[in-house]
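The data below hold one chain only, encoded as C-alpha cells and taken in the form predicted alone.
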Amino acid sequence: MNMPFYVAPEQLMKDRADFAQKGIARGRSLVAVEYDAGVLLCAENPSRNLRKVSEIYDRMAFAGVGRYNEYDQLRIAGIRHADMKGFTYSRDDVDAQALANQYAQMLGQIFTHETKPLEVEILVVAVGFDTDGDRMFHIRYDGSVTDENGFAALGGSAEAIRDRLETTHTADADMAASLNVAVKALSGDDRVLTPNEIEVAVLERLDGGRCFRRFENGEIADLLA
C-alpha cells in the first residue's frame, strides 16, 4: 500500500494562504471611506450587473473582492442571517460585529478544513446615528478580522491604496470630495478611472429606515466633476 506524502501543517497553511492571495490579487480593489454624512464605498468594477457592493440590512452594507461566485454566496448567507435575526428578535438586534464574527467563523472553517480556501476578502460596514457608531470589519480569506477606522482597502493593491488614503482622506469631507479621494486612491498615478469603470454606493447617516443608496453613472460623473 502506498503511503501518503507527509506535509507539515505550517507548509500546508502557507500554501493555502499563497493560493488565496494570488486569486484575490487577480481581481480589482475597492475602498470604503467615512465622510461627513456616512460611509462611502467605491469599487473598481466595469460591470453594471455583477455587483461588488450590496445592502445587507437597514444600516449595513457588504463589499467583496476576489472570486465573484464565492463572495456572492457569502453575501446571500449574510442577508439570510440578518433577516432571520431581525425577524426572530428585533431589527435593532442585527449587529455588524456579530455578522462579521459569523463570516470569520465560516471563512476560518473553510480555510482550515477544506482543500481549497475561498479566494475572497470581504468588508462588513455599518453606519451609526453618529460617527462613533460607524463600523468597518475587514474579514480575510483565513477568517482573520480587522476593525478598520476611517477607511478600509481590499484587494491585491490594498497596501498601496492605504498609503495613498493615509495622506488624502479626511473623515469630515463631503460626499463629492470623499469620492474623488477614493477614486484617486484606487487609480494611482498612472491611470484615470472613469464613471463607467467604478461602482459607488453610500450608507447615509439617516435617523431611520434604509440607509443604503447606489449611484448611477451620471450621478458619479456629477460628483467627480
The other form holds:
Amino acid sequence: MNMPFYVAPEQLMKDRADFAQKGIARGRSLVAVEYDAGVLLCAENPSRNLRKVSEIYDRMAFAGVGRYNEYDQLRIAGIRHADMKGFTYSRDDVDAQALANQYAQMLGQIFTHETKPLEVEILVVAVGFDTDGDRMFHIRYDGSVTDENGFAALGGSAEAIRDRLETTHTADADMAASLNVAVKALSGDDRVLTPNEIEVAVLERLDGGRCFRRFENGEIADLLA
Amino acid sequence: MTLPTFNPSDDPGPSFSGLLDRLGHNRMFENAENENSLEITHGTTVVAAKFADGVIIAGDRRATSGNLISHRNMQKVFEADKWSGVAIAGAAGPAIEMVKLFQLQLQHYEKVEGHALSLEGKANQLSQMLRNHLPAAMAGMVVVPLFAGFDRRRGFGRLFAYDVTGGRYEEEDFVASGSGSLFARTVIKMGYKATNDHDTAVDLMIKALFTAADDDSATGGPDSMRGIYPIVASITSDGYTELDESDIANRFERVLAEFAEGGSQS
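The form predicted in complex with its partner chain is what I need now, so please give it after the form predicted alone.
Everything in the complex follows now, all chains and molecules, and the chain you saw is the first one.
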C-alpha cells in the first residue's frame, strides 16, 4: 500500500498561497478611489468586453482582478445574492458587508478544501448617502477581508499603486481630477495609459435608484484631457 | 442568505425567475383555487398610445373590491426599465407582484449579461410570466398588462397588449385595458394621429381617462380634494419620464373646462 507523503499544513497553505499570488500577479491592476460625489473605479483593461468592474446592486459595485472566468463567476453569484435578498426583504436591506462576508466564506472554503485556490482578488464597493456610508471591502484569494478607507488597489502591482495613492489621493477632488490621480497611480511614472487601455465606472452618490455608471472611451478621453 | 452558485448544467443564466425556481422559492398563486369567490381587489383602466417621438402610457388610480373603492392612489403605471414601462389592469395583488418580478427580471438580465434585453425580448418575458400565471387567472385572478417601450435598435416606440394566456399582440397605434377600456379606447380613437406631438398625445390620454372615469364606476377620475391624479408617462429616445403631478392637474383642469364649455356630456 502506498503511504501518502506527509506535507506540513504550513507548507500546504504556503504552496497554495504562492500559486494564487502568482496567478494574480500576471494580470493587470485596478484601483477604487473616493471622490467628492461618490466612488470611482478604474482598471487597466484593454478589453471592452471582458469587464473587471461591474454593477451588483443600486449602490454596490464589484471589481475583480486575476483569472477572468473565476472572478466573473463570483460577480454573477454576487448579483444573484443581492437580487435575491432585495426580492425577499427590501432594496434597502441589501448591504455590502453581508456580500463581502459571503465572498470571504466562499473563497476561504475553496482555498482550504478544493484542489486549486481561485486566482482572484475582488473588491466590493458601496456608496452611502454621505461619505460615512461608503464601504470598500477587499477580499483575497484565501478569504481574508480588509476594510479599505478612501482608496483601494488590487492586483500584481497593488503595493506600488497604494504607495502612490497614499500621497496623491484626496477624497474631495472632483471626478476628472480623481480619474487622473487613479490613472497616474496605475501607470506609474515611466509609462502613459491611453483611454483605450482603461476601464472606468463610478458609483455616484444619488438619492436613490441605480448609482452605477460606466464610461465609454470618448467620455474617458474627455475626463482625462 | 448564502451565495447562490450552480453547476454549469444547472445554471439559471441571466433569468431571475429561473434563479427563484432553482432556489426552491414558492411562486405565488401557482395552484390557486377560488371556490369561495373571494372578493379580490381590482385595478382598472390603463391606456397607451404612440405619438411622434415614442409612446405615452397612462392609468387611473382606483382599486375596487366589488362595489367598494379599496384604494384611491394605487399605482398602475410603472417604469419597467430605463426604456420601457408597464401598466396593469386586473387583480391588484398578483399584478403588482408580477410587475415587481418583471422589473427585477429585466434588471437582473442587464447586470448579468452586461447589456439590456431587446424590446421584443422584454415583451416576450412578460408573455411568459402571464402564461405561468394562467392557473391563477382561471381561478379569477386575471391580470392584463400593457407594455410600451422605445426600441433603440429600430428607433421608434412600440406597444404590446396581452391576454390572460400570455398571448402577445403588438399594436400599431393605441390600446386600452381594464374595465373602463371601452370608453377610453373610443376617445383615443377619435383623436389619434401617429404624428401627434407630445402635448396633444398627453391631452388625449387625459381625455380618455376622464371619459372612462365618467362612465365606468370602477375607474377613478381626477381627485382634486386629495390631490390624486392619474399617472401619465412618456417613453422616447430619452427614456421613461413620468409627468409632474401639477402638470397633469393643470391639464385636467383645462380639459374639464373644455368639456364644460361644450355642454355637459351625459
